[in-house]
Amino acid sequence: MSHENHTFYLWINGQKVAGSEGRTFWVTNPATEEPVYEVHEATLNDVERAVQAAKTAFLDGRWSKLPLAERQARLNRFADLLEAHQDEIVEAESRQSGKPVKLVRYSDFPFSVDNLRYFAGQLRALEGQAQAEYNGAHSSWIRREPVGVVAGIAPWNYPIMMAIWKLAPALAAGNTMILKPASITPVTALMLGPIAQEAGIPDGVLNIIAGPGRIIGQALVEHPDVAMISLTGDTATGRQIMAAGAHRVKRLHLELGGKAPAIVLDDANLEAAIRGIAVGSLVNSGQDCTAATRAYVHRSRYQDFLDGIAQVYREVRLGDPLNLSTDLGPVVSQAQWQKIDSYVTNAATMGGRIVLGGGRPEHLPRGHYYQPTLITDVEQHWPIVQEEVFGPVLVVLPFDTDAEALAKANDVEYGLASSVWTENLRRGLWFSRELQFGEVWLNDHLPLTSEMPHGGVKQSGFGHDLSRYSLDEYTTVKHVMADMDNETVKGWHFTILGDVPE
């Protein structure tokens, strides 16, 4: 891909068109702050074009009636065919979103096509009870069938992952679907259409159409013809949708805020604690919702792992997200540096220490380049260390009882993601066991894998993404049930019609 600027549209039944009323956006490089893509604009119109598209493919059958072994023949060309595109794929997820492009090489990109091809083998594997005559006269079995249409919001922090999070299931299920990417980062997820359409992923059944959310958004939660919602993005979006998908009893699926813990105990390896935290803490810039926020270190280590992660703080390298020597880039926009700034200034108003970082790093004047940041003597209330900042910053605090450290990693409304830093097994399953979050890491801190459940609690939502759960997802069951009798009178018929036998 050269380094022009290029022109994407949406990708409806099969065809690249424009939106209706001839609007495009541009898509800006938060590395450089100049405007690297332009985007065509999706209306009101386009959606219904994109619904109406998904449910005539679903209701036609030519996917969800594809023999299994063709459906999952076909979402392996489509991985294989998005190894392929790797290259130009990479690149434009980098300038898109500033993410460091090793992180995208060796990470993103290659858990996408994992996920993908996870899904096309579990397809041919769903699970259902066993058929049997329960009340000794009718045989009942289960069908697992798609939900239908499924309208995927994908967020900005991880465009092609979370593209293929949602899409990679649905599809798998036999869903037909409407992607909608977020307007600042969509570009990776409108490049999916063409490549899918090449795999062999019929007209219709992969829709995919950019514009603003609360209008394209809010038109696919209220469109009576879209079965389902899933949406990763934050809390207060997520409310917004499940008030407005109440009104149709709509679907949902959510994978929403966190504010993870990570708990080291006295026993730690502190060296593997110390690193395993400050990666987990910074993986992109800290814009990720399983990132370590919080590190609760007990008062016997708290010094030592407070020396020892400004230490690592200070190695990062910060630059070119398109330098594969660069550790960490930007964050999205302006707007989150300044969400994430205010946060590390109204901390230290309230008498929070600053250990390192905050504010914009003095090398790199242009870009919205936050530093890595350390905060402690901070208060377990304060708004640093209950909410969701989003950017690469970690407040550290101290603890003397297993019993003190539980109770205020639990102690915020998030229950997505944690960790437990200790050398006694028994201690860390027992802290895996108490702790309210979705996940507990024992000893790390971050890795996820397509065989198992990534999901929360509380205000994190609900659903999971990624392991054969999510196909309960996107997925219904229905439950048939047969006479094996072939009698006219049924034993139960008199207690509608008829008498009390004697």
The other form holds:
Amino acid sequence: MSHENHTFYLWINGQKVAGSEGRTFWVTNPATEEPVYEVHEATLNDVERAVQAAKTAFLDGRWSKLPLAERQARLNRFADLLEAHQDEIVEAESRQSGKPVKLVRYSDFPFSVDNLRYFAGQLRALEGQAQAEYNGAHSSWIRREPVGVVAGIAPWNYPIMMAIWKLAPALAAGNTMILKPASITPVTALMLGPIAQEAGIPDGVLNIIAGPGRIIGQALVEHPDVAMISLTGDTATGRQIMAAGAHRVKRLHLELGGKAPAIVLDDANLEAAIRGIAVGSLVNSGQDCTAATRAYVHRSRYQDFLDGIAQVYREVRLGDPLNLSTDLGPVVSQAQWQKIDSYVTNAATMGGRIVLGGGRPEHLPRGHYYQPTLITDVEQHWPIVQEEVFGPVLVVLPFDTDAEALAKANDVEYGLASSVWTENLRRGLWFSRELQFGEVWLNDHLPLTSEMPHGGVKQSGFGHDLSRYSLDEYTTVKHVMADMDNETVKGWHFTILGDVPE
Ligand code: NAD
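Having seen the form predicted on its own, could you give me the form predicted together with nicotinamide-adenine-dinucleotide (NAD)?
Full assembly next; the chain just shown is listed first.
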């Protein structure tokens, strides 16, 4: 790789630019703990430049007023070009985040490309209510319009996928945008600028800036010319953004944290549950907002489940993320490693039993590796059961009745994802109605599809990614009403002018 390929610039108004104060920062490979990419850091001036570029591009309609077929064609070309750049994007994604290339190449990346193609198709199907003369004298219709300048603020756990989840519906709906990836994983998002330009996305429509969230993210949230903030991140960040956006009544889309339960009923296919929950809890080293974090297992199956999942956990291959046979890479940073370890240590101190794992694997002295960790003998109110750990850690709790499992599953402040494992459809459907989560899987945990919405309730936020629901959120609904009778004195004018007619 040449030096040039190690240095990443901001992307503003169709150009690679250095940060206005000339500062750069380094992105570290979590597997080697070595700096691998140098990135130009955006300042408040750069926020201003990016917002003005996006505002100008929005106002002159260079994107929003393109014929829809043309907008679709360019987004599809963007998807084609992304595929052409697959190898370099997959490698950079793995180096900056520690994700196994296996996961990026066969899951994150193709799903991102599919998402772009899905929204390219959907944009031609936007529609409003049918036109009609609702009160006799006027004809009404609905215009669905883009919101304007959108700021997409993304997390570090799925850098390329979250970038695409933000930009695909926003651009499909005709908005212009500023994308701000997480500071520790900005590289693959920054790679998107020139590719978008080559695909025919006009300059200024997509701007990408990297830098600290509490400075440049906050500035985007507060900026009067930014019409909408779409955040995927921590619930605490969501709260800060709501507060900062409040004085401008900013439109928000918040995809926040999760603490997914996986409920294994007495009649479950145990092999499937063990395998599915192992995968659901370990995906991306557990750094996944939908990851299975709490297994509630019927007491009659509890020991078998525990033995089985311990066996699967033992077989997981931790190692170099660039090796295609690696199952699990490191977690993203030392800070994240410490956070995970303090939850595990705290649970042990409180009397929890570490059945397996905890801490660093002996054979990997370097890199932020954390062992798959199983914990039992914990209580519902403990932090390890209530809070987002965001690591390869699963707590397993027994239950006796369906009602108890449901109550415990719902008893967290989050409401993003959940799963139920049963061979009885009626029981599964009952849980799907009663679970207070935006997603319920029956006999699986994790799969998502571009056509179906992904979003939370409670402190997991509001708004949806993926699907037609997402496209709707990046548009406004405008009601247009036209007088059809052309009468100067209208029947209702007396309510303001003159007497009630006889
Ligand atoms: P984070 O909240 O720390 O950061 C997310 C983004 O917000 C980053 O780009 C960051 O720079 C920016 N930011 C931070 N403070 C800000 C502020 N005051 N104003 C504006 N922007 C600010 O989250 P993270 O640690 O990068 O990601 C992990 C979190 O994301 C977890 O809680 C996880 O559950 C959540 N997540 C949710 C979903 C979902 O779909 N609900 C998906 C993936 C991740």
